[in-house]
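First, one chain by itself in structure tokens, the form predicted on its own.
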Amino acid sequence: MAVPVPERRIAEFEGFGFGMFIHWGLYSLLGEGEWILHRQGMPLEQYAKLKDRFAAEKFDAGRIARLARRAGMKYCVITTRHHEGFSLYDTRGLSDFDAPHSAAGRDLIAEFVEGCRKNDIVPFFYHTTLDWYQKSFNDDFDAYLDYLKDSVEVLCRNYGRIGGLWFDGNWSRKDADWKLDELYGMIRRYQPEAMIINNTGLQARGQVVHPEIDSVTFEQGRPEPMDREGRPKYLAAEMCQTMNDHWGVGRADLNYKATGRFIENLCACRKVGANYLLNIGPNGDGSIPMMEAAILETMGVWMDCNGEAVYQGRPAAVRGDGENFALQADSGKLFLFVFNLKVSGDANVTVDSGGVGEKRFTGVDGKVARVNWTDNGEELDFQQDLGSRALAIDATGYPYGVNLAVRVAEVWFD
């Protein structure tokens, strides 16, 4: 059975490879994660008063977009409205629980879109479908769905072309009729080239929930290979992940993952053709936590060496030993991803050296002319058996002072 050809927006999305998720709202003022309203059972009237403190005085959309670009990211997804029900955009009279009616007194999504476009970042809009603030969500679901559709229509009609809509919350009422045909049909009318993504949550990673969906989601978990043969539509895939244990800022959450793990996850995503959406949680004033900015700067160092492999590489039939794998570019170039490679150096200063030596790959077609590391251009010795389609490279260790977590070699063919 044939694999369907991806529609243009989906092919473009797959080429982005790496994106930024931004969770920011009233909850950010409290610094205890994005679920604090629900978790602490706060009275809505008390919680709503937070908007009088939400001045967003340090929110700099241009700086955030430049940080994303420095990290090698191609798109940003921001929470235009999270489950708390507060909108960062001007709802045009649908509600006064929005940024223009807060201490900020302005449309923060308009600023976000402008900052993205000035810095060659594609803006995407996250929008909750679950709403703790709107009483109609529990009392009159049909009326709530009208409010939801009208809210999304505001986003579709007032900010120019966007990369996509990223929904989250349908898992809260699994058996409800969410009237998705109406919602998605409206999006297609106003934003025909926008990706439509609806997060299936931690318990249903990779599931397809509607024919109009353009990408499946893998929240906080590495994606599985997509089986696209005989499917009615080519679907993309995307993994989203937090840097620590919270989406919204947690001031006391110090459990940040190692940068090497983010690099490994990005590579694991690209191995199966999926995108990697890495989250930041700005502070209540809109500034970026120092640790999160530093992680993104560090990711940018890796992407400086390997951006071509991430953006242009696609899953290949080539197989490596262990975690090692290969991606194939349309140009014909092959990229070999090598894990667990150690630093080479004096035994008195090098900890746990090893991992160097022969790395075997099978399924390689074409006569290899040269193999070299992408980070320093060092040419590697190799042996090839054309008959068995096998390639073995002699992987040198990182020079002392370097460790990229995952090292990439590019293979050139005659």
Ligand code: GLC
Second form
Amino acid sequence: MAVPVPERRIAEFEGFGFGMFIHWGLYSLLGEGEWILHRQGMPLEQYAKLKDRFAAEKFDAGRIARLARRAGMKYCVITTRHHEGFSLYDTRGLSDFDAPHSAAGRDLIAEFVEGCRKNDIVPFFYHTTLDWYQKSFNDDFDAYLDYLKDSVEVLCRNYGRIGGLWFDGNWSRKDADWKLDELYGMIRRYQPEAMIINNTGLQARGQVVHPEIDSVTFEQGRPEPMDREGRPKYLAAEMCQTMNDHWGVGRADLNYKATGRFIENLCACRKVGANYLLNIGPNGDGSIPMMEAAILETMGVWMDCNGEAVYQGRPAAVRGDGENFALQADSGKLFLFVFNLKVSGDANVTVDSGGVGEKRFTGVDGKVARVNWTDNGEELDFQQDLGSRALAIDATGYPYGVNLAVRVAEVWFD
Ligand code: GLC
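Mind pulling up the form predicted together with the ligand next to the form predicted on its own we just looked at?
The next block holds the full complex; its first chain is the one shown before.
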């Protein structure tokens, strides 16, 4: 059975490879995560007053987009409205629980879109479907669905071409009729090129829930290879992840992952052709936590060497030993991803040299002309057996002063 050909928007999305998720809302002022309203049982009226303090005085969309670009990201997904029900955009009369009616007095999504476009970043809109603020969510679900559709229509009609709509919350009412045909039909009418994504949540990673969906989601989990044979449509895949343990800023969440983990996770996503959507949680005033900006900078250093492999490399029939794997560009060029290499150096300073030596790959066709590391261009010895389609490279360790967590070798063919 054949694998379907991806529609253009889906192929383009896959080529983005790496994106930024942004969780920002009234909850950011409290610095205890985006679920704080629900978790703490704070009276809704009291919580809603946060909007009078939400001045967004340090929100600089251009800076955020530049940070994303520096990290090698191609798109940004921002919470235009999260479960708290507050909209960062001008709802144009649908509700006064929105940014123009807050202390900010501005349409923050208009600023976001402009910041992205100026910096070559494709803007995407996260939009909640679960709403803790809107009474109709519990009292009159049909009326709520109208409000939701009208809200999304505002986003589709007032901000130019957007990369996609990223929904989240249908898992809160699994058996409800969300009238998705109507919602998605409206999006296709105004934004025919937009991706439609609807997060299936932690409990149902990778599930396909509606024929209009363009990408499956793997919230906080490494994606599995996609089985696309005989499917009616080619779907992309995306894994979103927090830098620490919260999406919305957790001021006292110190549990940031090590930067090597982000690199490994990005690689694990690309191994199966999925995108990696890495989250930041701006502070209440819109500024970016120092650690998060630093992590993005660090990713940028790795992407400077390996952007080509990330954007152009596709899952290939080539297999490596252990965690090692390969991607192949349409041009035929292979990228070998090598894990667990250590820093070479003096035994009195280098804790754990090793991990170097032969790395074997199978399924390699065509005569190899040259193999070199992407980061420093160093040429590597290799042995190839065309008959058994085997390639072994002699992996040198990181030069003293360097450790990239995952090292990539490019393979050129005759
Ligand atoms: C979850 C959470 C939410 C977060 C989302 C991101 O479903 O409800 O707070 O926005 O995941 O994937």
